[in-house]
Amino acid sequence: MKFRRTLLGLAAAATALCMFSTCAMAQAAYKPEYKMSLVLGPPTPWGQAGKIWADLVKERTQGRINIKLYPGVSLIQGDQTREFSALRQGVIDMAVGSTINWSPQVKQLNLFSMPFLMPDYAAIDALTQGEVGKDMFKTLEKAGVVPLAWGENGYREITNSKKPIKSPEDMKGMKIRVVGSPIYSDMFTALGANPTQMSWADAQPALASGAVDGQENPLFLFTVLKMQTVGQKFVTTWGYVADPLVFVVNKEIWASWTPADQALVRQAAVDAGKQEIVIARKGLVEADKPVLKDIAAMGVTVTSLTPAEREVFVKATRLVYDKWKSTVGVELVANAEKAIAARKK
């Protein structure tokens, strides 16, 4: 009997020093420092993002995890288009990445670049917050990354140094910088441009030379960047497409923080892209938008399409729309198109 006792005894301190040695290699594994990577940095909206999250996330789990943030995709020489992949791999730990960055290695991220399929900021809400977003972060689980939750970089409008657009006609033979995914390529051909994929680094002295005419992205980066001392003096809002930003980890950081780190993360993320939606959309979502009358009062031509005019567009993409169906998923756009229909105005 007391042989009996003096092996539970030892095995009760064996457990507990196994216990004790786990946890020990578990708080040894956490870095110093880990790398999020960002293609903006602050000031723009989703540098906000980077910042407001590593902030959160320092703060809640009182300093065991501390962010670092790199924005210019530096972590990867400033190719955007090599982000995901890098973050799989695990030379990136975190980041807030661009839905349209990320389409090449994820098909199903092409949705929201779907010419003119959310044709509101309730529509966006409709497919990120519903069973589409749902959906598509059990996709980039299946992809090799922890998505978190959902940010937002906005509607992307058309900027050019040449004349107003208003009609595809008025964009025959124009020189449109695009990012690096096919869809864009296809939209703008369609459209009569010629579009030139190039990297934003690669973008802006081209514009400034007049070797490129014009570019499209959400326009808060024409405010920051000043983008009319680039040649652009003309812009349209057009809202052929929006950019969700997703918030990520590496599989294996991820499985490195202990359950409770895990969902203090998980909740900063929550808390960050709700706070970073809010900032993207500060005025653009006021009935006088004074975001455009900011831009007019630059010297620059600000057009937006009447119901009418964009119409138009939508008929002269559909083309680009439908074959890009079977790309992204026919079920995925057919569930899109119903919580967008369905979508609370």
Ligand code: X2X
The other form holds:
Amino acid sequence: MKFRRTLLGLAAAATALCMFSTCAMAQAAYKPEYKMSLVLGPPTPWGQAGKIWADLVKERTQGRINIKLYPGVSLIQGDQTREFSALRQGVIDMAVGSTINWSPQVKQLNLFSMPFLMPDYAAIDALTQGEVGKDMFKTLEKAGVVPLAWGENGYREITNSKKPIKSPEDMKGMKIRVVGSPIYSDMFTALGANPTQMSWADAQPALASGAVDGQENPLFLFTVLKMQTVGQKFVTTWGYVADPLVFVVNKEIWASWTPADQALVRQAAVDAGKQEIVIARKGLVEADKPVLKDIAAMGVTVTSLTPAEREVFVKATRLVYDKWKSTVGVELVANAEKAIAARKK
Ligand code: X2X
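What would you give as the form predicted together with the named molecule, now that the form predicted alone is on the page?
To see the whole picture, the full complex is given below, headed by that same chain.
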């Protein structure tokens, strides 16, 4: 009895110590392995972002923090629009996620999906690397995760199996797979297409079977998956939206690490993000755009819009832009527009 009381007393004292100082016992409770969620795995740039981050963390923490990659959002059975909730709940320890997939829970993230907001890469950088990016991180923190760095999925170009798209007229009635975020349904409806929301896991068989005519995603995904082999014979580069990626950690997991390890994980995310953005843009930022040549060489018709042709798409989606302004936040959109207008080209 006395022995038991002593033990209880010891436990209480340890708890009290933990509350007032850095707790050695809590620190010892590092998990043997942390689960990182990704939609796309290596060899895509997105997958590389996760791999580079995990490798840097392992090396710099001398193996104290071990991360396993779960591409295909497999921790939540491929349901990518649930990723943010799962992160908050601790089903997922950390992630490199797309602003699109988290926008159902964090409305402000729809900013990056507003049609034709970001005309070039300098515009993306003006947002993510500037005040808007800092603001967005505060929003994400309030929403319950710890944001650390930006990466990039990229400009989402439209592909289909039917014909070259040069105007909204060409998209009439086309069945296009869109991500599970309502602004995309609004945009494709405004363009006269027939959008169907589905996860990326469901999109691939839908493209292969011809259940849908087209899809929109960064071009590296087209080449990695050889989309021409599932009938995608037409690509139009219209640069209507680009989705940045965000490196985040679950709050409790973050709190369980020492400040020194937190700093290492944060810096590793920043370094991995920088490296990955270069990978994501490779072949698309050079004057002759080698990625487009590679795709054309696979027997695909690549259509690049003239400024006048592009303008028709801008006009056709303007009402969607205006409608979503209030959801995203009028002030946030105005700040983004200002930052883009002031960008260095
Ligand atoms: O589902 C998509 O299209 C993808 C892979 O780009 C995202 O996760 C946003």
